[in-house]
Amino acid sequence: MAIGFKSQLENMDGIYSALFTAAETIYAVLQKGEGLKFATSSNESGDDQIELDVIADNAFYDTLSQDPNVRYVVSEERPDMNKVSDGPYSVALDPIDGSKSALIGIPCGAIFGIWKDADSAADFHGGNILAGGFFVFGMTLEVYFADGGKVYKGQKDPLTGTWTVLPIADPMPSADIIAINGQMQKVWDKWLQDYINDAVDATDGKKPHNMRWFASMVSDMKRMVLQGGLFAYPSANFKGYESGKLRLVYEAIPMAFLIHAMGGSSTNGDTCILDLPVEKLHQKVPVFIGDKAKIEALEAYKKKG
């Protein structure tokens, strides 16, 4: 496999190679139409798994555990930290994001973050992350990630089997697009209802924000990287949604790290996601990620109440 990418960080190339190799394995399974049935198991957070969740988790673990620079591999699908060596780096994964959406043909993907010197859950906070991003298993196999402070987009050529990885030099674009699950609006906090209602208000000739929702974070975040906007997965006054549904370590921090590297911002409503303490690996958190102006406006609505 030829990636055509060299990390600016020491001893990271083998980790990227492991990630890309596992992504290729998972994508090949999807191309065959396999793994898209419910399994007889659930993950650590109690979510029902499909077979692809397990296949993807094993694929990433198998490749990453062979690299001597990887200390721990932690995953949304695994209950505990798994030490594989005394290396300096640890990798956190959502091996398949949007797996339920994949059942009906919406592109799913995988989210990854790489931390240095992480030996406990608390060490996986946003101040320690060095790289993060996501793969998209769609019409083509793609990757979007930040390596240190530099952002890249990659795509695999299905004919040659090689990757083209190029820097994204431009800052995050801006667009009046909000990715949010409107089904839950009546159980959102009032400040969020007000923010969304004002954003889609079309009175006085004002053009309303577009509402888009794939129910696949990687697909929604791909659109944000390319077009701009706001991704929102808030808490709600409903059983099981009190802290939202997304995990701080496996989803929120890697995605926030990428968008911050592009000049965007993030919050849980009060605090930047990269500044939040990690109390446990499977901790859930309300997530708002997007361009700075939208994050600032959203936080202002919450302060106002």
Ligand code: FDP
Second form
Amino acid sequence: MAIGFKSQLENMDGIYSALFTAAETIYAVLQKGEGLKFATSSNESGDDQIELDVIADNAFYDTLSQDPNVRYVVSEERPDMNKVSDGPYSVALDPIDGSKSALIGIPCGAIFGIWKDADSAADFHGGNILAGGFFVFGMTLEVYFADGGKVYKGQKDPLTGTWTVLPIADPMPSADIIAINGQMQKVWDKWLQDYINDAVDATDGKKPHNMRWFASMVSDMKRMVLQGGLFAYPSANFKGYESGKLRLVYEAIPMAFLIHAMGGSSTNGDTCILDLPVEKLHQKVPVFIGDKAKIEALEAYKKKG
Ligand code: FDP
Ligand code: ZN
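Since we've got the form predicted on its own here, give me the form predicted together with the ligand too.
Next comes the full complex, and the chain you just saw is listed first.
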């Protein structure tokens, strides 16, 4: 399968080919309407799996494990790092992101990051990531990713089966759109309640920020790449949500890496997501990703308390 894209990074083309091939396999399963049922299993984070989570995890593992340049595969659906070869690169994956939303037809996708010389969980930090982004299994099969410092959008033509992958040259767009699940707002920290309340304040003729929440990070991030805004999954003073819901290694870091490459920014509230140390493979982190002005404003609210 030709993907019509040449990585700036050495010996990386086989990894992209493996990722794109697995994404095609998963998309074909979805197009047949298969995999959209709860399985009887759960993953390391305690999430109930749907059948597609398991199918997608196997699809990525099967293609990536054939590439001699892949050292480890890390996945939301696997408790430990899986050693594949002594190659230089390791890939971390959320094989199906947004699986609960996929059950009702909202586009889900897959998130990936590629690291060099990673041998332990701690090596999968944001300072070491070389490439990252996400596939969207929507009306068409699409991919958005940063390879080194360059950002690309790819789309598979459903009629010819050909991929077109082109650089996104424009800087990150800016829009007053916030993607956040408000269910925990009563138990958010006060500074976050203040930030969101001010952002959506419509009194005295003020124009409130628009609220949009797919509950599928890849879909919310696709909107961010194309239109701008802020994506937030904060911590809450509620059991199980003390560090939010999203995982640092295979959700937050690849998405932050992509948005930083577009000129955007990210934080956990105090620190850039790409500067956070990784203690555990499946650790959760509060996530705020968006344009620089919004991230700066949000951090200022937190500092103020
Ligand atoms: P899902 O559990 O359906 O895979 O990866 C976690 C994720 O979805 C994100 O895609 C999404 O942004 C978030 O969880 C949705 O969380 P809520 O159920 O709290 O809205
Ligand atoms: Zn996810």
